[in-house]
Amino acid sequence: MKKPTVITGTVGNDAHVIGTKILSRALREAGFNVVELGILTPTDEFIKAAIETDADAILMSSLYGMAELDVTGFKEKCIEAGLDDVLLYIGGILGVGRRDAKEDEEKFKKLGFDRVFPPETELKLAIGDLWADLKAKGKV
């Protein structure tokens, strides 16, 4: 079997790559062949690189509170991409001012993806919950 495919990277006009680094590699340590996309990311970039890679997943990052606005409709078209079954993972600071993960967290599920993380969130945790998520949909 092969090794999964994750795409990484800061989406939209977000230049913190420090978090998409350390997971990138964390990943990489845990098995994971990792497609890292950097930083200032548009969301077509990563249907763009999920669609010639085959990738399982796609990973993203968000400091500067932005997200909502940088990844509204990235579902649909991941969709239209022929996508559907990609797992879709975001985390980081994901508005501005105080946050509510658990708010944060359903926002974005309504948005399409998958997972939504804290920017606390330990790399094990996330890193284990894309396992599971990968052997439930029958890819590892």
Second form
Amino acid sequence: MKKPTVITGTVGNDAHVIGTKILSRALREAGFNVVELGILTPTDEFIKAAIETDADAILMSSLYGMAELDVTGFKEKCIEAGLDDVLLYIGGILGVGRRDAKEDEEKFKKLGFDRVFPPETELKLAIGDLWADLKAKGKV
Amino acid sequence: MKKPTVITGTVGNDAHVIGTKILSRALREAGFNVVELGILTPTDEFIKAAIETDADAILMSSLYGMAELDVTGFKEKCIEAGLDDVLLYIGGILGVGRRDAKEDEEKFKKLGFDRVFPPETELKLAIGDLWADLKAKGKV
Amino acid sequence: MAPNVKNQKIDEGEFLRMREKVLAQWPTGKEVDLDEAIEYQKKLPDSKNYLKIMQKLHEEGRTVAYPRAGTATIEDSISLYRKLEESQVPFLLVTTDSYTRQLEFKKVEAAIEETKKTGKKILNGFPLINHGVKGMRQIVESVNTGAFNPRISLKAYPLGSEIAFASGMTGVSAGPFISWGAYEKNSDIAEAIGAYQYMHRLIGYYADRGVKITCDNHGWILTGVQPMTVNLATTIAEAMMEAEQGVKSVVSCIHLMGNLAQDLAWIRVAPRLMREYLDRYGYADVIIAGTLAQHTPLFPMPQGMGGAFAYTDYSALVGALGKVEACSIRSIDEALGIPTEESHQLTYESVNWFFNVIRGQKIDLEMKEIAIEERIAELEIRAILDKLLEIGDGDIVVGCIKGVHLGIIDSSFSPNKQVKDKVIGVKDCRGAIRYAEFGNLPLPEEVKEFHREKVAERERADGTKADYEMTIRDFWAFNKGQLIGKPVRA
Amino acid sequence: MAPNVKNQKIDEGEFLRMREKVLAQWPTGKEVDLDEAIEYQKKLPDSKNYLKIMQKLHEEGRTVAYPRAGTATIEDSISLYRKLEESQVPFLLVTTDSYTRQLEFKKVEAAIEETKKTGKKILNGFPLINHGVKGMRQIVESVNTGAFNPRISLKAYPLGSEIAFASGMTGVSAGPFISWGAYEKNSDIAEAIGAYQYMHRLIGYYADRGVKITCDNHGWILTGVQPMTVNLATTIAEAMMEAEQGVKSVVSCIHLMGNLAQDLAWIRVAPRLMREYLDRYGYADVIIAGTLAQHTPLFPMPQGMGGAFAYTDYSALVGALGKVEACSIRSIDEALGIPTEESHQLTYESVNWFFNVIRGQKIDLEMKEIAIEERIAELEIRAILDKLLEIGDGDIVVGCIKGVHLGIIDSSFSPNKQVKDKVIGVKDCRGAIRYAEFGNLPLPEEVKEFHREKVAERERADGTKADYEMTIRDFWAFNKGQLIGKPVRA
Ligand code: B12
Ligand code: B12
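Given the form predicted alone above, what does the protein look like in the form predicted in complex with the partner chain?
Now the complete complex, all chains and molecules, led by this one.
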């Protein structure tokens, strides 16, 4: 079986690195081919990397509260770039101030994300979701 | 001028003494004649003492949360005993659990109290109220 | 319960005759079958046994929260204690309501009915006696871990403790001084001790049959700002009284007043002297199960949530630094009313953080102030205990009774009319508590001189006398987020 | 801002030429008139001057909270800082938003408009540059007490600090390491230092004219669990860089990791060594205004309110025991998002309680562990600084640049690609932080041996290797209310 390829990174002007680092390492240990873009990654770079590596999923992080601004229109750009089929995940603190995880989930699903993860996400479970979603798409 | 006489004490089965002790001392220093009944004082004893000493006011305390049960019907008993004109004050933690001072005030005013004081009452101010009320009644 | 009460084990026949009257106070008394109760106790797992829990905590070097809890209905109680269990609180206090404490069981019945009908909370605690053994056992059996422990009253302890122990409670607040000195106005110290002897003897009866029920000794809870000397001396006196009646497991409770060095000194000195006096007076087989520290609840907590958390976290800190097994914690709602389940949960979440983080570091504090305070406290407690034993001719009960009358043990602000009320305490410049007035306390001159110096320093710093005003200022200090009550300048 | 940057005061003419470009970055740059700004600064009361506030706190033996605050609009800012003033917080942080930090002033404009229209909060901080001198002065003038202090970014500091100081801000987070090492991915250390030299030179310009603006030196904020050695060494390096550009007032910032003895040792050692190195390298006239301690925000806070209060109270405790003037406090909402005014207020209510109660007691902690940690920390920091100065031929700037390339200073988990990332830290059995991997850090063999022993002890206790897994476990420990990350047993 070919290793599935995934892109990780912190989107926009966000500099919080720890979450995406831990996630990247966990993904690698779980058998993924991980392209780790790190912090301060413009949405275009995610798309570029996904095209170049023929990625199966993009796993974005954002903690600084301005994610919505950063990713509005991202799904559309992905479609334009022919990445319709790439899974989009996002996780972190997805707005300014105390959050309601349910609201965040709805909001970012509307913006085109397949799954939305709150802080303190158990990464094992998230990676389990990823396997399941890839399987459902017949990618693994 | 004759010193006005006031009765203090903790009503019912309440054993919290500090508030009523401090209040009694402050009243004494403010020039009142204070009959200090202490804790665990049945309502009847308040009435008896008020009659015996021809008191101008009764200042009850209650902290343990069961004041409402203790003083329901007290105003009526006072009237029966001919104490219509005696001022009734109560202070402390006037129910079980987190309190809304406004609600307590309404409740105990309905029960016949002239003034109702929350925890952390500044005693100087309360005693000021007492002087004012006595003056209004022409008692000082 | 005679006024000529002595420190002497009640004869078993006599005890059994007394029992009949006690059990007849309310129909649920009939539910108590001692033999069956002893079997029931023996079948309880270690995780519900007060002594065993304490010993395990000691071995593991852990501190846990000791709650203050009690709610009127069985359903609410089960929910509450399960929440406490989730919060890793293994000591499950059952605070009884004030009607129960006055034996007003009919009123309790009415209140329970009313609550059932209207949902309105009326009782300020759990009506243990009305619910009886059947009710209480439901609660005991509803958790996996946790030693239940009732808080009752002078009047209601005899029947209450019968029901408590038969229900599987394994600890109890057992000293006579707390009721007599902090909850009563007219009661007599001799009568109070006599009344408690019944419960101690009951525990002795269980102990003779292999069931160890543990006595928390709170001593004379001293109201307001004053050194804990008399309090600590009386916890030791209480342990001696209990031991005589056959109690085999006691706890050393230490009430704290907020100065770290003084508080830690008290924590170190109290169990050490308790051991010494127990041994010296022939009770070497009595186990000191552990130590329980608490910021004595005799001044008000801050009403704001930030201050309330700080104060309660501070209690946890001192307890953990003192390496006590349990630390009695006031919930963040303390100043507001009986806490909700959520307030309990948040409170333990907070103090558990402190317990874990501090105990994990295995901190051994060395400060010269601790050594000084320890020496002073030891001199004071010994002076008082020895005087009590002297005037009691070796009998601690007689000594305590005479001691109250003579003001050898004394407290300010007590509600009890029998108390001399000749002492006054204030904080010194570092927030340690000193006597401004000694009354008749038999303290050594050297110790008095120490207090006087510290008080004089405070007077100079504040520019006011150390008097009633100052003690009241100090009383409110923690409530206002201050260590010491600052004088209000005109 | 050349890569051949050195620790050498920028010539004034050169500086003034640089200014023109800086001020042209956005129209509000034109609002800055240096002469007028200096007059404005001189008229500020002592109660708004960072240095004066620090000195007063030191004299009075007090600790205060240092907040993290910043909100998008002027009105909200005024309301927020007045609330902080009410909460007795005299250091008023102005955290700028992330667009400002990237010089994306047009996006800021759009966001401000959107917020005005919809009320929706978009920016995660205060857009200092868009609001300009006029806007910021409104805020400075809206309080009576409080020194404002901006948090900006590598890119935006030059123009941001021009506006900040002209608006009456009297302190600033001034070290280049924080931006480069914690906020940037591609930036170069030499460029970063060059960029910061501009701000330092600007402060020097003010200082030459009698206005002392104070530099907080945070050093290289080290991400994740690792000893603060490199962090503390770089705070001292930063002070030397600032001093060379004419800065006259600096603060020693100490990042804490949660073990009391180690944290207190760092608090003791850092300002002492900063003084020594400043003196030795010719900057004896630079004042160390005070010390600022904080539990480094590089691990997540507990999300529950109980745990959040405990953690933040613990920070306050350690700061107070360390007798620092200011303690950077994370609000109880830290893990949840930008705090509300109420969360700020509750947080300071809580920590102020601790500050007052602990400092009032004048506690002098003596623990042998503190002495041991102090010695180790001193050996480590000296070894690193001396090595940097050696490879820089006495030039600390050159030393730092080379040091990064060689891994003489290093950090795990840094977002910056330039970082070697060869070190790994874990907690020892008491929660003190040790190196499991030393990378190229030039630590003395004796020190390394000490770390190895402690790490080996931990490995034995956990039954696992001290590796990446362990560091991640430890990273989450406080968040879960634990001192050390416990291994998950299968
Ligand atoms: C000290 C204390 C005790 C001591 C009392 C010692 C003694 N004999 O006085 C002890 C340990 C014995 C005790 C026992 C109990 N307590 Co208690 N106790 C407290 C505590 C910590 C402080 C009370 C106090 O002294 N405050 C300081 C004084 C000066 O304030 P004060 O009395 O309120 O008076 C002020 C004002 O209210 C006002 N005021 C009062 N009365 C009046 C009257 C007038 C006319 C005016 C003008 C003003 C006024 O003026 C004063 C000055 O500002 C409070 C919680 C807290 N606040 O932190 C709990 C508290 C009052 N206790 C409580 C309870 C439940 C009990 C017990 C039932 C259970 C138990 N824990 O054992 C028993 C009750 C025994 C009984 N039969 O009453 C609850 C009450 C719950 C509720 N109402 O919802 C509280 C709130 C704790 C809690 N959160 O659970 N308690
Ligand atoms: C460490 C930290 C920093 C460090 C970052 C160091 C670094 N380079 O990484 C420093 C000090 C530099 C920093 C800076 C800032 N920070 Co910051 N920071 C934090 C802090 C304390 C911890 C973050 C963290 O590392 N958590 C641990 C990691 C492992 O968790 P995580 O990233 O959330 O990831 C987990 C999950 O979310 C999930 N996850 C994350 N992404 C994804 C993606 C997928 C696909 C999946 C499946 C899962 C997943 O999995 C991980 C494991 O559970 C938080 C507050 C807190 N939580 O306690 C504030 C916080 C995130 N910061 C905040 C802010 C505002 C900032 C600043 C803007 C302002 C400032 N303080 O200077 C700057 C931003 C700079 C920038 N351009 O982004 C705010 C955000 C506010 C909001 N959203 O409302 C917070 C919440 C603090 C606060 N309450 O104010 N910060």
